[in-house]
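Read the single chain below, which is given as structure tokens and is the form predicted on its own.
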Amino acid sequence: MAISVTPLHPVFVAEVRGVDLTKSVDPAAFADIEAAFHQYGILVFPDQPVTDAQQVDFSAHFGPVITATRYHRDAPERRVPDNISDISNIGPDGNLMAADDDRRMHHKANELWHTDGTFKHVPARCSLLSARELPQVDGDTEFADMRAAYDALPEDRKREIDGLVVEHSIFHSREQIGFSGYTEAARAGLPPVNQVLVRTHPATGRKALYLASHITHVVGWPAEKGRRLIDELTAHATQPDFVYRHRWRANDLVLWDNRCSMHRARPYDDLRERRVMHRTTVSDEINSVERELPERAAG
């Protein structure tokens, strides 16, 4: 049976039915899924009670699934396999995290607008998040279409920002919420990296803003001028016309393209209600500066 693709927003996001992700996806079905992925940027797969292994298997169709980053945590104990990111408010013992738990504070920064993996030299291509347990209310996720946002910019602004390079750091985004509980080893293992501010999607040729709360500054610009630009572009890109809010249902699996979208988690009562989400992340091929501006990367 062919998949069905139903748009959920005027400019991006679609729901996909007619495929069972608990089983192997045949090449014809995946070709249709990939085409929809490139067109819409974000795909919602409802009623997919996948296991971690099944989620990893499906994710691997899009590229290499990366090992979850441990950040500041040295302890080997994890609830989930190493290739799963645990976007949850429970610890390895199955209980709710305490208010002062470092892992909880680290996750709170996901409420800032961001793009996954831009703080790594080779960033993330796409992410897949499955809903295992949900709070009774709230805990939605918002997505922004960075292609539509770029298209809507005035031409003189496009000319100004095309070719700009910005620095990203995971620690910068966490410091914005007042959290800096990282070991020196973590900081040494994730040094700041450069990414382009505008990137061209390799499959579609469409340009998109490449923004994240991880951005520290525009390379070569005075700090205040660069901060004003990033704040202005973020406000522009997150206008209601470019934003879709996903209200999670149990067993939803959502796939998003980090090369042309931004997202943020919305708050919920995380000290009283469980929210268990498992994410897989697929790596891109090379650094965005090396792809878009090889002469800058070489320099």
Ligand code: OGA
Contents of the next structure:
Amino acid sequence: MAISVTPLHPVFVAEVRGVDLTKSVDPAAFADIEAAFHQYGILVFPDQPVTDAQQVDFSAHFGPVITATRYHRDAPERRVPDNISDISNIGPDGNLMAADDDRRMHHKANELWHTDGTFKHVPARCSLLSARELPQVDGDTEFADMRAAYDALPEDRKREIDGLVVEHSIFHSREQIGFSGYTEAARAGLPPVNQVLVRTHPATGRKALYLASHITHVVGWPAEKGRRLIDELTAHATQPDFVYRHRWRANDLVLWDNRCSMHRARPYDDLRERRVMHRTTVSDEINSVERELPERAAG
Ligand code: OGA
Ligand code: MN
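Alongside the form predicted on its own that was just displayed, please also present the structure of the form predicted together with ligand OGA.
Once more the chain from above appears, this time first in line as the rest of the complex follows.
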């Protein structure tokens, strides 16, 4: 049966039905899914009660599934396999995390607009998030289309920013919410990296802003001027016309392209209500500066 693809927003995001992700996806169905992924940037797959292994199998169609980073090395055992990120408010004992739990603070920064994995030399290509347990109220996720945002910029702004390089650090986004509780070993493991500010999607050729709350500064610019530019672009890119709010239903699986979208978690009553989401992350193949501006790549 052919898949059905229904747009959920004027500029991006579509819902995909007619595929069962608890079974292996055949090449013809995957080709249709991939075409929709490139066109819409975000795909919502309703009613997909996948296991972790099934989620990993589907994710692997898009590229290499990465091992989740452990930021808190002395934290007790993980509740999920190594290639799943535990996006939840549940501790290893199965209970809600305490208010001052480091992992809770780490996840709180997901409420800032961001793109996954831009703070790694080879960033994340796409992410897949599966809703396992949901709170009664909110806990939505918002997405913003960085292609539409780029297209809508005035031409002189495009000329100014094409070719800029920015530095990203995971610890920068966490500092913005006042959290800095990482070990020296965790910091040493994730040094700051450079990425382009405008990237071109390899499949569609469309340009997109490559923004995230992880950006520390524009390389080669005075700090204040760079900060103003990043703040302005972020405000522009997250205006309502470019934003879709996903209201989760149990067993939704949402796939997003980190090369052309940003996202943020909406708050919920995480000290009282459970929210359990399992994320797989697919790696890109090369650093964005090496890919798009090889003459600016370090080393
Ligand atoms: C993520 C993320 C948002 C959410 O998993 O990368 O940002 O709403 N999640 O949980
Ligand atoms: Mn994220």
